[in-house]
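Take a look at this single chain in structure tokens; it is the form predicted alone.
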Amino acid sequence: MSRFRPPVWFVLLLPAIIILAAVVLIPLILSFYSSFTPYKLTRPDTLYKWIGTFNYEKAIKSTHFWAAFGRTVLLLTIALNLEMLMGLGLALLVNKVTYGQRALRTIMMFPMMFSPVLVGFQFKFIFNDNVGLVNNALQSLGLTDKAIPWLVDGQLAFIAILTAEMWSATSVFAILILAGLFAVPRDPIEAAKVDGCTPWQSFRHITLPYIMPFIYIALAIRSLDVARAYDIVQIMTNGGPARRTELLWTLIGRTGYIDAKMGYANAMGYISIFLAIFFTVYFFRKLNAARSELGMAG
């Protein structure tokens, strides 16, 4: 009887199989299984208790998980909205210069190259009541005689954390659209000028039709990181105050590690994840339609 040999390929993907499962599929399981318990990091034995879909009902009914998802959403949609803006215009920008565009792409990936942690720090600081850049500026122009507490009060706190989303990631939209930009062929707007259409009219119907796949993969990808926003709000304002900062994977965040309700946690951060998946589904709709659109779908 021969031995059994298995594949080459086999063989040289195991090692990453290994891997992949020790990190990802592991502990995948691990807290897929643990959201259908009580568990609690300050008691393991409740681990290995079964109660079905406690955890996901009492998600679902709670009003603190649908507030954050409210402002999830609140601040998923208005930064987007503004970084796609924003990179439109700096895109548009950049496509004009002739001398030095080069310099100014890499300028521009500046912002990505910042972690999470770091551009936390830094608009915790920027927008500091005593000693933050934004006070003392407006305070030096006499736009104001008193510091404004932008991390206290909750909607200012909200602004302060949207701004430090905006300036983080307003250059994925640019370098993207840029790169869109740099695809759109010169013929057919070549043609509009000639049949005496205006910019915007040779923008709209034209330029902007052949840059929306790559609006919308901007669109897919920075949903998925607002949608799991945790580090900037974590640092700037721990969710305060009073909550009306608080996110989901805040609100998960503390769950899990402070009130040590892990089971729970997990729940929540499952129903998070197929939120999450529903908008990445729905932007990838709109991406397959422009390409159709292009006659570039496959």
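Residue numbers count along the first chain shown, from 1. All figures in this text were calculated on a predicted structure; none of them were measured in a lab. So that the term is clear: the rigid core is the largest set of C-alpha atoms that superpose within 1.5 Å between two forms. First, how it differs from the form predicted together with its partner chain.
- Annotation: Cα of L13 displaced by at least 2 Å between the two forms, core superposition.
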The other form holds:
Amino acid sequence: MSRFRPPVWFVLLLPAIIILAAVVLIPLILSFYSSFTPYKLTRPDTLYKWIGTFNYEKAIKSTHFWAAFGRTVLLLTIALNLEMLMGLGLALLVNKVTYGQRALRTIMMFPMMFSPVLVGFQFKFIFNDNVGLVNNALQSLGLTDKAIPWLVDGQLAFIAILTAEMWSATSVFAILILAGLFAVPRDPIEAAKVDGCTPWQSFRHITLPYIMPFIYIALAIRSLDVARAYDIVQIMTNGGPARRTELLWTLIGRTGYIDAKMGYANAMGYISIFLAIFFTVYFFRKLNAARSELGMAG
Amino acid sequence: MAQVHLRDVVKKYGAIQVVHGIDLEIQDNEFVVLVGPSGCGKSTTLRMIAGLEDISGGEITIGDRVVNDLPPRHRNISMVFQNYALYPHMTVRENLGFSLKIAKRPQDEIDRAVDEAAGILSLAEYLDRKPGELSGGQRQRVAMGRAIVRHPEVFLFDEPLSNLDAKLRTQMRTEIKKLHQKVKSTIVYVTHDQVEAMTLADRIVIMRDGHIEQVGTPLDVFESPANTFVATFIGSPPMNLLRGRITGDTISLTDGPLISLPPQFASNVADGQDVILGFRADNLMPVGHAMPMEGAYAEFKMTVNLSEPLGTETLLFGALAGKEVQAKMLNPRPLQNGEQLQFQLDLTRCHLFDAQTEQSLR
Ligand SMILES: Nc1ncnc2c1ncn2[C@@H]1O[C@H](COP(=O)(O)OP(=O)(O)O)[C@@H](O)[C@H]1O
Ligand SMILES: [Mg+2]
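Could I have the structure of this protein in the form predicted together with its partner chain, to go alongside the form predicted alone above?
Following is the full complex, with the preceding chain placed first.
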């Protein structure tokens, strides 16, 4: 007799569930499925041909893929470390400022408000070998009379991209670390001063443990960002010339849209996700360790 | 050897002056307590001695060094903070040994000092815990242990017991007193609790609004308060204060009885002078319920509105000269509220203050 009546909470959640499914789940399943097909954008019927793990094997055997993978890990490691150090320095400086600190904090946020595409164009101009600011400055200072090929030479281009990444994201670290500095209680710092610490020792033994959780949060956020880096590189060098600055996602983007090999691109994408997952898990573990160190774990 | 001398020490925060030229000489091994209501500048003074606050004027010396411009680490002091200020990420052992580690002492010396401090303060079984895993009393002891491992010349305590419950506070008070006898050194101790001050101090410094009101031994400040502020701040219950005017050799209390002038003040007052008469509850007792009084005393009737039996004695609340007055009664007997009794006031133990300046007329 009685018809099935779903519980009220389920009915109330249903709209959210449906929207989430439509926006997140279905594209996810579709792309995952397509990574097991030779799906080409130009030939829709290929979507229905099952080729098993062929795409994955192809990616794992591809030197281009692993070169891009390695380059991404390298960029991630260098960028994160430098951004962390610079962000820490910046935060410590701003923390010392008493007058005009709010204005400084706002200015510090500016790079975060810039779209990465815009950052890409900015730095493409700055590092341009003929009209760019860097070369002009170097030449005016008489440090060189050549037009340094910033965006053409592999290593120089890497440095140029690194600079752009750092410009746009150092403030992520600075802001989060500054928040951490605000949360450091005054008492233990004063106790350390009385206990004989120099300012550096107070920082090293007391302040730093307090802000480590904030540093790890910033590292987790930024590792996700850099593992997915695309826009800035795409604009500045397009992964080139001749793949010299190819990162994972520029490779994947080109494979998917220029070469139209959607299935293959998706397979590479799913392998790459592990990179992001690995770093995120790693930093979250560090975060929890740092928090329990301070007796904050719960 | 560490005397601490403050000479005309001033502290300003911007335009606001919170410590107004304090002079204080603290002897070697002396236990000095700064006491006063909250906001009177005790912590600020202590923090200036520690070097945690700049000195806006005057001079502070520790031993024979002027320390005005020395950072805390060069002053050879230890401080115990009100909120313990332990290092949360270090174990008790690391907390205790931190200052020695910073001073790059050899590990076996650090271990010995930590074990010694842990022994004195019964912390041995908690050495491997972190502060988050300790009770308030244990944290307090760690904070004290951290202060004693270094054998500093001067200990500074800023309300170290105010976060503990009453029982623990009494217990720790005794511990601190014992500690001072064990590790001889100069102690400057801040509290707003006059009982703590009375029980701990060799000398008490009573402060109000950034000024020192009186300096003296606990007995001094209790027996001869320099002004009405000290009179009401030290001692429990607070001293009774009644306004009046000198007429001949009596004091005519405002809206109250005539009382003969306490003989010890006879030559210090002028006829017609406005005064404040002060006396403690212990010196006002109902006839027949007190030790018989010797020397000069005054006698008058007073209505008792409330009584609080305290065991060996009973505290009485009466009305005299339009003000509430506290008295004491030995030999407790049941009292009716509103009962009128004959009281005797021991004039030899009375105090007299000028009504304008509120300073003692002694
Ligand atoms: N950093 C500060 N800036 C401005 N005023 C302060 C500061 N610290 C303390 N004060 C003021 O100085 C006075 C004395 O403070 P404090 O020494 O902490 O009092 P106490 O310890 O006796 O309770 C108070 O009126 C307080 O408001
Ligand atoms: Mg205080």
